[in-house]
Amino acid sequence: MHDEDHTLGNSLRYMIMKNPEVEFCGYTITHPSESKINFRIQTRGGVPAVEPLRSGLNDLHDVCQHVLNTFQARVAEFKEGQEQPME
């Protein structure tokens, strides 16, 4: 993957890992001057190291967007409390 870095490269391999299938996971940062991960993913069964990742990015893009909803709606509920008078 390129221009990423520890804070996507973390986040999915925990996302991966969560997988049954999946024996082992790992990555690399190639070069601290890169923004470029290798990823290491090993599954039990046969079963094709893409498909384990294709799952940990729809999980993680899944969670990031609860935490954005959520985020959203408490921000929404904020300005409204702040738009009403004080008694």
Contents of the next structure:
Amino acid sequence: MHDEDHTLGNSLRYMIMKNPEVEFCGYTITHPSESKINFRIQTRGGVPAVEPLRSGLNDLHDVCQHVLNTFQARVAEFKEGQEQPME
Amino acid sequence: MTVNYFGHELDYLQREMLLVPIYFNNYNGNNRMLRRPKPTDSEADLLREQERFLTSGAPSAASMVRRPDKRRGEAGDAEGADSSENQKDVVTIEDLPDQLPSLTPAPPKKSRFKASHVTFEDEDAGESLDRHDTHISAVLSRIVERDTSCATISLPVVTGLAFPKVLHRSETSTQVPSSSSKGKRSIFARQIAAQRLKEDKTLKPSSSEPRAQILRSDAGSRLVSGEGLQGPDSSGETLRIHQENQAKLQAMSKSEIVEEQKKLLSQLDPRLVEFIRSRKSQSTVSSGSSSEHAAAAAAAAAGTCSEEGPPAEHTESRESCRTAAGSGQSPPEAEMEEETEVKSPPFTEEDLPVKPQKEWIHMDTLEPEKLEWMRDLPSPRKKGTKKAMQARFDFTGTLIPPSEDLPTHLGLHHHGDEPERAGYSLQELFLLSRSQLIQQRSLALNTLACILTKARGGVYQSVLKGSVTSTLLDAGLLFLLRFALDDSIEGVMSAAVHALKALLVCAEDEECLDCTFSWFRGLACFPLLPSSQEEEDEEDEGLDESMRETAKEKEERKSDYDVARQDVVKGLLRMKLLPRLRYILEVVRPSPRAVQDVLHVLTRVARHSSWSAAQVLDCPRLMETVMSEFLPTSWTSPSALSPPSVYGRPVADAMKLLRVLATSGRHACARLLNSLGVRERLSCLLSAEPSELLMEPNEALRIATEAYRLWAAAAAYGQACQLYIDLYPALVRTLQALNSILSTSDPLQLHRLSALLSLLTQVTHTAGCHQELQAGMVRAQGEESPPPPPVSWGHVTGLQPLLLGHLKGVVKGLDNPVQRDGILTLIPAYLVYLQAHYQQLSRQTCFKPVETLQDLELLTSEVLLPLLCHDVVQNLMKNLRSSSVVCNLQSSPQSPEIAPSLPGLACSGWRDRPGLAAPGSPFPLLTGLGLVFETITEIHKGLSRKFSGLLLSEPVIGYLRSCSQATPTLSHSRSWLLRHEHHFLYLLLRLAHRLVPVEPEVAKHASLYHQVALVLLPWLLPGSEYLAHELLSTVIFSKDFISEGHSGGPEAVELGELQLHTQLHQTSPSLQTVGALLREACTQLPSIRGCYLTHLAHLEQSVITSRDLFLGRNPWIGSHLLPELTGPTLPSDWPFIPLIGLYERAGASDGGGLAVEELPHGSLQAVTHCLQWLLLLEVWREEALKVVLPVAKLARLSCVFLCSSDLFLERPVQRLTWGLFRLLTRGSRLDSLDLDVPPPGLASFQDLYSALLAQYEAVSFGDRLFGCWVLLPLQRRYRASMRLAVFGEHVGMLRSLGVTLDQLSVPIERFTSPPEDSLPLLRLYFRALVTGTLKLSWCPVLYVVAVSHINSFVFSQDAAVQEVEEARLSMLRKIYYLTDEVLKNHLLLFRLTQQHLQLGFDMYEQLPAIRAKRLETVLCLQDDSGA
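And the form predicted together with the partner chain, for comparison with the form predicted on its own?
Up next: the whole complex, starting with the chain shown before.
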């Protein structure tokens, strides 16, 4: 994956490792000064490796979305709470 | 001893002084309630103020303590200081404090010169200055007010006089009888005492009162100070306590006291005991001298006896602290004073040598203290030689034992530190050598020279601690000698030269080197450089090459001292030694001995390195002087009349200097020959017989020998060969005189002949290269190429029949016991010559094979075989093992006398003990034979069988066996001998290489030879790269030598492994393949060899250089000085080189992310070959890899995983690594694998392991082999930090670490027992289990491990600290409430690990009663606390 580093690599690996079909998942940084990562996935039972990657990316996206939504909701809540006493 | 009185009732003067602390007290603001006294205050005001202060009970902010003087810190010193202080008369005027309050908490100023100052009896000026030198800080510190409520205070005596009565000297002696005064007291003191006596008499009639007072003041306990006591009468209390103690002591019996004492001693802090003892010793010494105090002292001693130990022990402790004061130190002065004080009766009139006459003015009173110096010296201590003493030497450098009482007329006594001991210490000699007096200087230098010579000989080794030479060098001997060289007095200067020579040159080393000159490659020697300890500063690390070039500048910036400390010779050259020596030789023209010393020093300097040799050559007019003065072209015969001088006459040492210079390099040699005119000298000295040289016969022989050697050195560069043609008749004439030489068997003659033979050998080599050079010149056509030497092969062919004839005669002469020893020294030289001849002959165009073969057969049958079978030679061969250096490392004496900055060969006494160079060593002869065999068999293969006798003889096989077990270490003192031994071993192996395929007898020992080859390879020293290359390309990878490889060996290994299986109940498929792998490796040996040779290709240049040296390709040789001795040519872990090389190139820089396709071409092949070779060695040649630590092996094999992302997945690599893994984890091997030792080349195994873990996490694909590799260091006996790394930082890898218990051949008990005791690790285990990171299906091994540890931890009955106990309870509780029933059951019901079960452990059916009970109590506890 080009233009990626530990930010995606580590979290994506975490997500993919949750997948029971996956036997191994790991990533390496090719070189500290290159912004590239190598991603390795091994699956069980003949499932193509792209599948867990795709689902992992989707899951990660969902998780991030969830985090973002929750965060925004809380922020909104907090701001309301701030404003009320002002009034 | 002095007490400062601070009372309430003070007279005005005292109050003035006391005001100072109070003033500051208020000033500090600690006590603002109190008013500040003003100058206008009346006395009543002040008293009121003081009253108020005291009643307020406020602590006085400033407290006054008398601090112990730091200078009296040591017990030993304290005695001295006190005893001297005791002699001072202390005048106590009772109403005045006898001393100013000591306000010196600031460290007392120490004066270095104080000790040497003149001091007066009653007042030491420095001390008094110190005392009065109070700083402001002195006042600001803590001041303790003493309780003086019960101190006796007497009001001033009312006198009728306004002023004290003037005291007249004449009255003093009459007033007080001197006998009553204790010791000597000043007049003033005596007067005061007399006055007091009078007063006492008038006031209290009983005269016993003063004595009682003294007793009282002294009888107080030394330990009970009463400082902590409150209340008004603390000192009285103290006294009561003391009396009680004493009463108790008296009630006890002696044995009881001793018992109690022991008890106390065992309980008390030893430092405290020491302190008490030191107090005691102070007091006893102080009171010891006065007879009046004796009773008091005895009482005091008895009083403190319970805490102190018997007096005997006390003196012992004093003794011990004196020894501790240091070796080489004089005993503290105190003791001496004490002794003299006690022993000597006072001087009386009878002792005077001259009786004072009546009419002499001022001579009527005897002043004994002024006459003290006239006493006889105390006799040296007879006993007490156990303790370390300052070493003292006489003028010949002999150590004088401390107890020896030498007569004074020997002149060895002097006014030094210990006047009663004869001889000079090194310090005193140093001092004397800078004396103003010429005689003292030269005496000191000469003595130093004698000491150095003896030290070199190892005379002091058993007697003195440490090395004399290094001590002297550390003390700056070098600078001292250099200064002394500049002395204008010739005697001193030549003494300095002598000392310098004694320091630098060891005559026996030089003899040894001369002795080996005519051996094979004896011409070459290692530069005598100190082994460089690279202490490059870290700041340079990151800089690139261009910045590094400043190393030279840095070298220049270093001070002379630093240079000299690392390298003596370099330091001397920096100090401009050479110009000075030149001046000495040219201008001063000293005595013959000094000249020889200078020449020896120059020789040693030239031996240091080729750089220093160039310095000698470059020094202006130095070599010119040597040439013109000591090697003149014409000279007159020595006449008995003229004073002895070496000027204008040839000196052998000068010739030797030239030879050593010539050895250092081709260029240096050419300079000598051409610009300095050595050529003329050679022809001049060698054209005539030594007896015709108009010189003393021995000197003539020596100079002729050295001249031949110099010529041989020159010929070894292909130079000075024209001279050979010119001097040919003279040379032949000398050769023809062989028989007369043998009959005399004069060693000098023999040396001369061997030197001549060396010369002929070198000339033969040079002539052999003539054709090649000629051809090269024709081809090059004007390009740069070395010109052919003037000698061609035709010039030297005539020598061979002559010398062969000689050899035949000589071998026959071996039967003659008179000539035997002489012949044995000559034969090696002949053999080396023959080898040179035949080796070069086979390369000539005129080579006629058929004739030569016949010749060789004749030679073999007529000379070589008779020689080999001769009784003398056979007997010599029995000495092989005893004279070998490789096998006798332990027995060879260590030579601590060699300072690291000045390496030497440590040959002292070489003639007397068995050694390689000693007479009776078979090595030169056998090496010569081996050489000839090697060359002959090269030409005539059929002859090789005839020489199998050498290899099969009993002593040789025994010798090889002990060699294969040996582990020699490297140092200058050995390397020069090891080199020759390596030659011999190499030649034996070469012979074996020829014989093994053809001779079944020899082939039986093939594995022994292979073993020897494998151990020899990493021993080879710099300069022997050619031998290493030859060994690698022939013996090491030869199928013939791996005899196991073709006779069903692999199958045997397979069977063995199978057997292993059935024992261990293991079924791992990978194990059975070892046999197949071995078979494969055996077929691929040639490509394995190719792989290793390419990986060692960086050594090619040095291989070529050393090949030129070994094959005698003289015109191409740059220098006969071997490369600097830095270490062996090949590292001891050379079989791992391809792996390490690949890791360094690919793995380290790219973080191991490269795929196999991206690796350098052929890497996979190289790794496969490397692993094959390692497997082969591991199975069949375990001994050869013995030198590599198991942890180092593991670390190096880890490179397989680290150097690329999928190299380990390649099938051949995987199979081989499995095989190696199984071999490394066999039961016994596992025990020897110690991961705490940092593997060589790595900082710690921990770092490597972290890298492995990261690599595993990233690229492993759950590979089982990699998994096993990662699991191996997690065994319980290794450090917890590695387990913490797995469970802390790399938990992710637990997801894919699917190694099963079967696959891991290590027993699971190694992981589980003993129970884990690291709490953080247990918490991590627990967390991993509970969070589901560690699952049985994902990582069975670690699951079992974690469950087992948690289980045993939770149910452990051992008492533990509270924290652990709490963790235990909370963990148990958490387990009980776990929702995951399976895990909960596993954790609670775990019973024992069972490797063969599916789960890896078995479980209880239900919780055993004890555990159930415990669980219940824990839960109840929690319920209680919850409720």
